[in-house]
Structures are given as C-alpha cells and as structure tokens.
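Have a look below at one chain only, the form predicted on its own, in structure tokens format.
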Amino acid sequence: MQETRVDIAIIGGGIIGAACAWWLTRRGLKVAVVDARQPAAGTSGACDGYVSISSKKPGVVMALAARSKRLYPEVVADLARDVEYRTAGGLLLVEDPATLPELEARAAGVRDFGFDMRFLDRAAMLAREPRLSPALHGAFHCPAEAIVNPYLMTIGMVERAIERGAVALWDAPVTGFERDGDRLRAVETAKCRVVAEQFVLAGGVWSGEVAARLGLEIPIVPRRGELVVTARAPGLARHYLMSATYIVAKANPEAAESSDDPLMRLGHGFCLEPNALGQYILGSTRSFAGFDRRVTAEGIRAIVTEAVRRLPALAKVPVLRTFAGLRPYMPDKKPVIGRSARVPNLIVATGHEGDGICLSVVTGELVADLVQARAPAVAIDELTPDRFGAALASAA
C-alpha cells in the first residue's frame, strides 16, 4: 500500500478538521487531512453560519467563542476566496417578559467578554427590524454578531492548507489503524496509509464510532436540525434573528420528551439568516433521528409558520428548498477538545453540536496549540476526551 508520511494526520474534512488544517499548516507543520468523503460533505455543508457569541451557553463555550469571534476576521483574511463572512448584528427575541432576568444575565456574561448585547424595547426593536412582528416583546442586539458560509469557510480553509503543502486524501475511509503499544503509528485508509508523529481526531458525528476503534468512549450523538430556504427577497430583516426559545431547545432536548408542546416536541426555535444572496435560512428543529438526514412535513410546516409568525412579510416570499443536516450533540453539551491519555499522541476535536461554525477557529489555534506544547489561549481542561469513563473493553 501507498505511503504518506507527515507530522499530523487529522481525521474529518468538516470545519473543524479544515481549522485544524489552516493553524498546523500556518505553524510550519506538514499535515494530511484523511476524509470519507469530500470537504464540508457533511455537517459543514448542511447549517447556518451564525458566528455568535450571545446564543452560546455561558462558560466555557462562551469564553470559547469569544475568542473565536475574535480571531475569525484573520482567518477570513487570509483566504483566497469570498466566503461571505460579514458583520450584521443579531438580534435575540423576547416574546415573554418574564425570560427577562435569564435573558439579561447571558447578556450580562456577553458583555463580561467585551461584546455589547443590549435590551431594545419594542419601539427600538422595531426601528432596527421594521417588519417583526409588533406582539414581539423586544429584544437583546449583539451588534457584533457575524454570518459566514459555513460551505465556503470549510472550503477556503482547506484550499489555504493545501497551497501551505496539507496532503488532502479525499473518499479515503479509514480502514485501520496500527498501534505503537499505547501510541498510533499509523492510519489506513481506503488510498494509502498515513503515518504520523501525532493525530487529530475531527470526524464529527462519526467520531465516536472511529474513538470506539481505539478504545475511547466519546459518547457522541448525531442530532438532526431541519432547515428552510427562501426565494430571494433582499431587506425583509438585516440581523440574524434568533428567539429565546432556540436557545431552551438547543440546551435542553430532555424537555421535549415530557412536553405537551408540540413545537417543544420537535425541538423547535425560531432562527433566520440573511445570506449574502438576499435569501434567508429559516430554522430550525433539533430531533435525535439516528443517521437519518430526511426532512419532515411537521418540522418545516413549523419553521415556516413560526418564522412568518414573527416576520408575517415572509408570508409572501417563496420556499426554494429544504435540508437537513446532523450535528455532533454531547450528553454533557461541551465539545470535546484535548489530548488523550489513553492515546498520547491523539487530540480529539469533536462534539460542537449547533457551534461547530462558530467555534472552528478557536478549535483550530487550540488543537495547534496541543500539537505544540503551548499553554492554550483558553483553558479547556473540562473538555478532555478522557472525561467519559475507561477505555472501551472491545477496543481493537
């Protein structure tokens, strides 16, 4: 079999694998990025591209994105390709008064991070997004809110890899690996076989699968988000709107098994993107459907009725089509990001679920960082891949 020999191999071609790929490369670092399929073939193809901090769990994935929104601006400059990343503001929707404590604490822990988010009253809302609905309440504006085409992101990032000297080995999966005792020597794929001083685990919804194989237990899940998109209709909203009710969903699924709502019931909250096209990307439903990527009549009947509920003009502009994609849910809602002890020379960099966009950037510099020896430039103990019991007794 054909051999590659580099200084990292990582596993998944998606956002975060791509990141992973930009950092090493940029450090001087020869790398080979292994993927069963193509570039953004999977969860990165299949989303949104909110690049934001105020919809993000307070802690450390918020400390995580804010750094990520930093950095984001460099990387984005450094491609040779327009992926759509802009500034637009995002605005988070009250449509009950009493979510207003909760919702100005997580803004208060926004703002603890240098990022302004500010409650508007109706009368301000309304100046800023004339055609929400008026029964809205108000709503809390991060103006430094961004959106970015997750496709074109993950695309660009690998294409700067490659120009960097990154071996790209595509609809290559793996078939094996070969262990050193508790080190990996190499990877095998369906092309050749990859050797490496250190790998990158970055498979997304497939990870824990492929972490099973070396005797990690990643407890990870795919969790199916259906998603709408428009006909062109350019200036019915600016900002990225995102009601409160995104956030309960996407933090807790256990409440849609004991709901009585049938939105609840489909993990349904409102979001829309304006895209760089002048079409909007309406969500969304959060579900656990296995590896089944087919939308539903329910799920988009309810994205459009309660997008239109709170943009009634959407009433008149047209669906152009729907898709759905899975993203990689942890048990415990944190991705993980580290280096195992079981394996020494294995990073894991997985499990983002709905923040993989934003969060790529930030993933990329720290997985350099682990690569390196460097202190990370956000402490991500309580991220380690370790953190989910022994070692799988069928391992391999």
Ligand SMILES: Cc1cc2nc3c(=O)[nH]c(=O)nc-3n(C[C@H](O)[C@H](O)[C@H](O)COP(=O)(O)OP(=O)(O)OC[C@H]3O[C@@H](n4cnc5c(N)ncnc54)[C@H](O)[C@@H]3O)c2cc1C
Second form
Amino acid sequence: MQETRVDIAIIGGGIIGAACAWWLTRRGLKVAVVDARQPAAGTSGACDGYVSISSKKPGVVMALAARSKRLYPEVVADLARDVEYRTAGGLLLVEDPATLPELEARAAGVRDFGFDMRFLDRAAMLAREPRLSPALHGAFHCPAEAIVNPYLMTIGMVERAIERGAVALWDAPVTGFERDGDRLRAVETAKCRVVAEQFVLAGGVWSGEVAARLGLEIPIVPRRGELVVTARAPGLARHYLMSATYIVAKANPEAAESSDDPLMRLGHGFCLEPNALGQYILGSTRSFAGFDRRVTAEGIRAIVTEAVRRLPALAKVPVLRTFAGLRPYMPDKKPVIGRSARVPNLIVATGHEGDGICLSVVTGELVADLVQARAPAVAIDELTPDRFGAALASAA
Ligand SMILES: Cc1cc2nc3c(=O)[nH]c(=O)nc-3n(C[C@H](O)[C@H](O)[C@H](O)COP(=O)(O)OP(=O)(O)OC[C@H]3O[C@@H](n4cnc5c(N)ncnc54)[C@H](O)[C@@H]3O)c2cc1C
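Requested next: the structure of the form predicted together with this ligand (the form predicted on its own having been shown above).
Okay, now the whole complex, with that chain kicking things off.
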C-alpha cells in the first residue's frame, strides 16, 4: 500500500477539517486531509450559513462564536474564491412580549463580548424589514451577524490548504489505525497509509464510530434539520431572520419529546437566510432520526407555514427544493475540542451541532494551538474529549 508522510493527518473534509487544514498549513505544517467522500459531502454541504453570536448558548459556545466572528473576515480574505460572506445583520424576532426579559439578558451577554445587540420596537423593526408581519412585537438587531455559503467556505479553505502543500485524499474512507503503544502511528485508508506525528478527528456525525475504533467514547448523535430553498425573489428580506422559538428548540430537545405543541415536537424554529443568489433558505426542524437524511411532509409544511406567517410576501414565491442535513449533536450540548489523554497524539474536533459553520474558524485555530502547544485564545478545558466515561473496553 502507498504511504504518505505528514506532520498532521486530519480525518474529515467538512468545514471543521477544512478549517484545521487552513490553520495548520498557514503555520507551516505539512497536512493530509482524508475524507470518505469529497470535501463538504457531509453536513457542511447540507446546511445554511449563519455566522452568528446571538443564537449561541451563553458560556463557552458564545465565547467561541465571538472569537470566530472576529477571525472570519481574515480567513475569508485569504481565500482564492468568493465564498459569499457578507455582514447582513441579524434580527431575532420577538412574538411574545413575555419573552423580552430573557432575550434582553441574552442581548446583554452578546454585548459583553463587544457585539451590539439591541431591541427594536415594531416600527423600528419594520423600518429595517418592511415586509415582516406587523403582528410581530419587535426584534433584537445584531448588526455584526454574517452569512456565508458553507459549501464554498469549506472548498475555499481546502483549496488554500492544498496550495500551501496539503495532501488531499478524497474517496478514501478510514479502514484502520496503526498504533504504537497508546499513540497512533498511521491511519489506513482505502487509498493509502498516512503516517503522521499528530492526528485530528473531524468526522462530524461519524466521529463516534471512528473514535470507537480507537477505544474512545464520543457519544455524538445525528440531529436532523430540514430546510426549504425558494426561487429567487430579491428584496423580500435583507437580514438573517430567526425566531426566539428557534433558540428554544435548539437548546431543549427534551421539551420536544414531552410537548403537546406540534411545532415543538418537530423541533421547529423559524429561520430565514437571504442567500447571495436572491433566494431564501427557510428552516428548520430538529429531530433524532438516526442517519436518515430524508425530508418529511410535516417538517416542510411547518417550515413553509411558519415562514409565511412571519414574512407574508413569501406566500407567492415558488419553492425550488428541500433538503436535510445531520447536525452533530452532543448530549451535553457542547462541542468536543481537545487532545485525548488516552491517545495523546489525537485531537478531537467535532460535535458542533447547529453551530459548526460559525465555529469552524475558531476550532481550526484552537486545533493549531493544541498541535503547537500554544495557549488557546479561548479556555476549552470543558470541551475535552475525555469527559465521556471510561475508554471502551476493546481498543482497536
Ligand atoms: C439544517 C442545518 C442547518 C445548519 N445551519 C447552520 C448555520 O446556519 N450556522 C452554523 O454555524 N452551523 C449550521 N449548521 C451546523 C453545521 O452545518 C455543522 O455543525 C457542520 O457542518 C459540521 O461540520 P463537520 O466538519 O464537523 O462535519 P461534516 O461536514 O459532516 O464533515 C465530516 C466529514 O468526515 C467524513 N468522514 C466521516 N467518517 C469518515 C471516515 N470513516 N473516513 C473518512 N472520512 C470520514 C465525512 O465524509 C464528512 O465529509 C447547520 C446544520 C444543519 C443540518
């Protein structure tokens, strides 16, 4: 079998693996990216692209988003292709005035990270987005929120890493590992054997399965999200729009199970992304359906109905297509970014749920810091891959 020798082997060519490759090659390291299929063939090619802080869970995830948002323009500027990144601003819609105190507390948390986020009453909201329903109570405006095309961002970072010498191995599923005591010596793929000093596992929803082969437990669960793409209808909305129910659905999978509300049971939360083509990506649902990526009639019905309720002008806009992706969900609702104590030359970077497009850039920086034993820009001890119980009994 052919052999490739590099400093770092990255398993996974989604947006997280791509960002790791971008950072590591920028710091002069020799990298190989290995993917069972193609770059962005997984969740990073089946999602939308909100680069947002206002939608993040307060705590370490919000801190990561703040850092990522500051880094994003620098990474985008380095890429050879246009990735449709733009600071469109975000509106978090308020439907029930009773939710205002909670949302104001969230806005204060966002402001603590240096990003403006303020309440607009109905008139001020309609001045910004005149097509929104006047039945809405108002909205929180976060001007720094951005949108990127996640597929192009992934490809763009991979291409730049390749220009800087990275080896790309596509259609190369990992078939096994070679160990040297508790360390890894090589990853075996369907195409060749990659010998490396250090390894990064960025396998998205498939990370648990790969980790298990190393005797590690990463209890990642696919959390399906359905989306609807409309035909072009430029000018109906300029901001990324999101309802407060989106944040509730994201943070409370338990509530979905016990709720009598059909929308809550679907994990529905309204969001709308105006993309660079003048189409709208409408979302979304959250459900645990294994690795099933099919869309459902009830999911699509809820997405379309709830979108039209908030932006009535959408009713006349044709629907072009629907699709679903699998968010890499961790039961403790925090990504996994850290070095494994059990396999000391393995770094795990996964479990970003609905935040991986935004958090990709900071994750790549943190992985590069771990590789080079530099102090991280954000404290990530609580994200360690060692937080999940004991090692599995049967190490590969
Ligand atoms: C509907 C939806 C909407 C979303 N919207 C947003 C948003 O607006 N903003 C945001 O920040 N995030 C969003 N997300 C979340 C985001 O898409 C994910 O967090 C992110 O794409 C995960 O990237 P990843 O690189 O970890 O995984 P992936 O993109 O899935 O990449 C993992 C890669 O690993 C490869 N792989 C797996 N197993 C192996 C193996 N054994 N051998 C070799 N290769 C392997 C796969 O082929 C795949 O290419 C959304 C997700 C969904 C589903």
